[in-house]
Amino acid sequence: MSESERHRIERVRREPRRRELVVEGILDLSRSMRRIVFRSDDLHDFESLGPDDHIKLFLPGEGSADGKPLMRDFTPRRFDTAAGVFELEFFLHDAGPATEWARQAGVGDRISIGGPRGSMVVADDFDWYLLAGDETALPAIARRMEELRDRVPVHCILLVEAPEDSFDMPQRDGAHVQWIYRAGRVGEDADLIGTAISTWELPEGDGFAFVAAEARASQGAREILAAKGQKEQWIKAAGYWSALAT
């Protein structure tokens, strides 16, 4: 393989359509994740070649004030278009009416998705891997280290607010995950995630940072990655909300 052609990151973008999903099943696999099973016989073409897509979520309901449905991003956790499932997890947090269709929902419940529209799609060549985020990147991330090659070094440092909110991860050799904690510290994410990622010592070779948390956080991140000496092109840091806007 060329050197041109290592370290591939491809955008595939894809025509979206509305999906009709039931509820089947629900898991909490912590304080403040749930998990809720879907089925659909819509799902036989469904794809999502990256592990931090996103789909729409059409929340019931009266909607905006412009008359357009509520909608919200969600990563697609798990799918088997062969037996028509389709798995999300939601983070429970204070408010919101995705949390509060979440926290209501029964078996039975009917929801529509849209998309995802695109992929960024990252080539598993890569020598080592970090991946951080707050609880609302746990799905992406938990789904990138399911899908990753074998024995890969991955690195996870994970924020969420107290022990009671960390579950199991996905089981892999070569990974280790760091759960650090907010502990009633409001508005000081990009703080945690910067002192975690700075003590931590950036391996030899090529690697792939995936960060997404609160917009400062992951900007944050973005600077600390660089000016640790991992290449720019090789970090992806995804703002998933802003404290600006709550």
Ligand SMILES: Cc1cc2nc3c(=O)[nH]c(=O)nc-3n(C[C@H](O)[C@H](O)[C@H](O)COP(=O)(O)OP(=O)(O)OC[C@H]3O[C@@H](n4cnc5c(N)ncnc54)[C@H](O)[C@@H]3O)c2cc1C
The other form holds:
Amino acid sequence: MSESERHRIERVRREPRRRELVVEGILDLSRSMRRIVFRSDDLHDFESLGPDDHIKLFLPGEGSADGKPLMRDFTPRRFDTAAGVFELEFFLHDAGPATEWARQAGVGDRISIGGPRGSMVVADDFDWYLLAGDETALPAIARRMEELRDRVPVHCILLVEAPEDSFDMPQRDGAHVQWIYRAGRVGEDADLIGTAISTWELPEGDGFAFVAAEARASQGAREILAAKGQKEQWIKAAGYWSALAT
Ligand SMILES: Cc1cc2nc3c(=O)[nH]c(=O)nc-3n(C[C@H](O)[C@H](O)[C@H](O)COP(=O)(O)OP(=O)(O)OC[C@H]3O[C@@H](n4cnc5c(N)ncnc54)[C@H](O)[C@@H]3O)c2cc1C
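Go ahead and give the structure of the form predicted in complex with the named molecule, now that the form predicted alone is out.
What follows is the whole complex; the chain from before opens it.
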């Protein structure tokens, strides 16, 4: 295969459509991460090609002043279009309509989703992968761990509050999962993730790095990776939420 054919990153766009989901089951993966399993008759043409795709969750409530419905982004963690099953995993943080909805959800509750509007499909031909992030990134990281080819080296740096917030990530040969703990250091995610990435040795060969966390932490991680010599086009660093400016 020629050099230009390797490591292709393709963007796929699609028309989003709204789908209705009904809560079928609720499972707490840890004290702060809740998996909700939905059933839906609307999934026959649902498509999500990238493990870090996102759907819009349309939350009940009045919406914003400009008339837009209340929406939040979530990763389609697992779906089976034939069986009509769909799963999301919610990090239960202190406040917010999505957190509240997930805390109070009960079997039979209904909610709508839209999208994914697009996917970034990364060729699974890199020599290694770095997957890093906070609680909100765990669904996308777990999904990528399940979808990558067998035995490719994967290093995960996962930031949660405390050991009680960690849980079993998908098992795979060649994966090393490094949990790091915030332990009350609110507002220091950029330092915590940044230090873990700085002290990790970039392996030989071509690698792809995915980072998703609080916006400043993701941006900081991108800069550290670039300074370590990681090619910018092989870094995807996304802000999954924003801390209020202090
Ligand atoms: C592409 C993408 C995919 C995502 N996938 C997932 C997913 O699968 N699972 C998931 O749990 N989240 C995911 N997120 C993050 C999620 O969209 C945000 O955390 C969202 O703000 C939660 O909405 P909320 O209504 O609970 O809180 P909001 O109303 O948005 O926020 C309320 C307050 O809490 C703060 N806050 C928001 N999120 C967090 C947080 N994570 N930690 C601490 N404080 C926070 C805000 O700064 C604000 O002050 C994803 C985000 C993106 C962009």
